[in-house]
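Taking the form predicted on its own, here's one chain by itself in structure tokens.
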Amino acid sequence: MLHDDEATIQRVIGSIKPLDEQAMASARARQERLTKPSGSLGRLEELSIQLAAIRRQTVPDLAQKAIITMAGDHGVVAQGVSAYPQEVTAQMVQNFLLGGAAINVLARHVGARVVVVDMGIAATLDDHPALISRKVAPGTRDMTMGPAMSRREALRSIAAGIEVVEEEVDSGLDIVGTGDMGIGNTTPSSAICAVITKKPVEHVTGRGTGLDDAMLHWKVEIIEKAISVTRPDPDGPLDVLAKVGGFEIGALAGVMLGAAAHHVPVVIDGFVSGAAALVATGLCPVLKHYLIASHLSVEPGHQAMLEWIGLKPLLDLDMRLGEGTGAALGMFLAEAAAKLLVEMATFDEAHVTDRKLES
């Protein structure tokens, strides 16, 4: 008999279907009739077609937008892999709740609500109407000593992400962005990337919060030790998550799966969201068609992640903040692409002569 969380995950994965071919064809046909040379809006055209296919609508409406920012702490921080102390995770979550962080500014700019979730902060936070608690534990365990979490905790984190996004769907959701907060979380993200893509740890590990050369070298050693100790299965995404992941990473994977099951496009942020996408697409390969890569992070492993999944980022702005900031910008472009498809006049409507067709 399946555990409840495992059953939830399997139900959701079973609900994720290939993109709607009819909506895709209709959107492509409309693009060809709009008052512009074919292909002149470049990737915005393809993005609009992808959005139509995900939403099962020839003219997709993306009015209801949310960015879900998952927060959690990591036991491996005890090994000195971050330039910031662990208590900053809780402090930044408070900043999110007060509306003062970068993600709040950009979310307001694009008209998205910010949903903040405590998946495993190593502190007790005061109740706040804007804070959702799905705490699995007060931080993961130190992955240099053994698995970061149990298999059951990994399942719980994914299922919690599904629960959160399904609640947002019930409130009205047309497009969702993923964000993260967790001091030290580029360390498990690098570990996930190295294991799944089979790239050398040193090639996919970056400076995170701003490490100097010596700390970066130490971070690589710590990740290599964790992988050696825990021996995650590269072909088992759940095993990788449990051995070297984080609660917020599992939850973001759940958000991606849950959104896709409800035909909601997912704009993923940077490196940590990329790690979640590796886990999620490993569990459900068809999911990749529901994902939109917002930007290319400065973290060196991010490009390897996106190439492994088969995604091309919309932006390259040398960003590496997380929180969902890149996702907010990607969401702006997604809505712009959809509006071009919906609101532009066709040649017939505008009484503009179309290009000459060869006989």
Contents of the next structure:
2 protein chains.
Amino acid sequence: MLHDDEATIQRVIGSIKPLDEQAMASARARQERLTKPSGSLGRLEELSIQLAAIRRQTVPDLAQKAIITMAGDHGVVAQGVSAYPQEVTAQMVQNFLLGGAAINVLARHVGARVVVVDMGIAATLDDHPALISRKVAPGTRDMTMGPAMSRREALRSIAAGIEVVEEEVDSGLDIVGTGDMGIGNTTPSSAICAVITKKPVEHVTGRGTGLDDAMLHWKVEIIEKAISVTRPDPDGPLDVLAKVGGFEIGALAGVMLGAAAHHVPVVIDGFVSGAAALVATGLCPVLKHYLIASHLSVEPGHQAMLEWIGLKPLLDLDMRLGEGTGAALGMFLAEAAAKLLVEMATFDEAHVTDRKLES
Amino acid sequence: MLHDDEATIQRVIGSIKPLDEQAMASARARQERLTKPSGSLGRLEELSIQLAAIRRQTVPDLAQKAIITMAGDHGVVAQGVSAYPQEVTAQMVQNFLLGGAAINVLARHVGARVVVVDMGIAATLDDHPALISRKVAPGTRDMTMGPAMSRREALRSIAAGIEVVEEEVDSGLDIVGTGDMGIGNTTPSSAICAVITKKPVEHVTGRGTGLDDAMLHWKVEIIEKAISVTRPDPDGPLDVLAKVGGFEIGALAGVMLGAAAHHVPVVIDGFVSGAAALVATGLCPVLKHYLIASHLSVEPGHQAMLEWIGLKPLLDLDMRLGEGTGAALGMFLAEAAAKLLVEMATFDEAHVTDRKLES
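I would like to compare: after the form predicted on its own, may I see the structure of the form predicted together with another copy of the chain?
Following is the full complex, with the preceding chain placed first.
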């Protein structure tokens, strides 16, 4: 018999369907009738068609928006891979709850709610009405000593992400953005990237919150050691997540899967969300069509992740903060694309000549 | 004695000052205290500092926003350089007034008002409370036969742009975006680009609303002919505007100058706004610091324009519609940048540790 979490994950993966061809065709036909030269809105046209196909609506309504920010700590920080101390994870989560972090500002700017989840912070946080606790453990184990988590913990983290997003779907959700907080979490993200895309660790490892050259070199060594100690199976996304991942990364993979199962488009943030997307699309390849890559992170492995999955980022603004900040900006563009499809007049409605001159 | 319009333009150019170093330094110092790793918001940090320096405020407020869309017709369309007939200029202006065009949708999405100005449409439009008429003439003359407009008309178009933006400043304006409508207006824009940046016409001429290969080839020939007939002075921006420009292009140059004189940042749209920016920064080089390049157009000359001025676009979404659509998206990013600077908590306020670990 399957473990409950495994059953949840399999149920969700089984219900993720290919995109709706009919809604896609209707949206594409409508784009051709809108008062503009065909194709002149560029990627916003493609995006609107993708959104229609995901939502199964010719004119998708994206009024209800949420950024889900998953937080967790990482045993590997004991090896000195981050420029900030571990206590900052919990402190920043408090900042999210008080509305003072970058993600709060950007989520307000785009009209999205922020959902903050403790997936495994290495501290006990006070109860707060806006904090969801799904703590798997107070931080992962140090992956240079052995797997960061057990297979069961990996399943739990994904299932928790599914549970969180399904609760949001119940309260009304048209589009979701992913975000992360976790001191040290570019280290597992680079490890996941190196294992799955089979690129050298040094090509996919960056400065995170601000490492100098010596610390960057050390971070690469630590990641190489973790991979050689735990030997994750490149073709087993769950194995990779368990051995060199993180609780917030598993939870974000769960959010992506759960959202897609409910026809909710997912705007993915930067490097850590990208690691989650590698795991999630590894578990369910068709998920890719439900994902929108918001921006290209400064982290050098991000490009490799997006290419592996087959996504093209909308923005390239040299950002590397996480939290869901890039996703919030991408969500704005998604809503812009949807509104153009919904609200623009057609040539007929506006009495504008669509006759092109003969050449 | 100076002609009135010339006096207006000189008054405005004389009042455009370098950016406020003190506001810039304060904004930069505040960015360093916000709860995020230094630099992690990438180009949004630089943008917030530029906005503070333009607005002379450490924490700039960009609540009052407008897109000014300048419309005009072009005698050169008689040569068959556009895929659409000239009547579409007036029809699209009606569409703007009814709120059904792409710029209306995006302006609503970002909370900006749309200001529509008839600078020289080749038709008589019915009065409409939202339509500003500054018609210089019902379309420019065919520039393959001689100058598109007289020097006096060129001055009038720039001064009209200044008048329009100064009226908006009087009703409250914190940031402005530029937009254009004019069938055939990528032709004068390419001509301006070729003359000022001294690039070959064929390198800076594109398909506009959708030319095929044969029409594109013809468009290049027509632009080369116009330049050889009118012989604009590459170092005389006013001469270039008069000989191969357009009324809406001159007006947009005026908007840029007038806004900068009142410390209002200008988000410039794509290719046609880029041509106006070439003229305006030619008249007043310091203006460049007040400009924000929203996006990179598909038109091949746009990159050359932005490089000439020294601007880097925020977005690259394969757009080529004009109207101010790119500017509206860029305005959203500018407001995001400003809000981050204003609303984010500092490390002290949020009790977050800013101590980086020693390497």
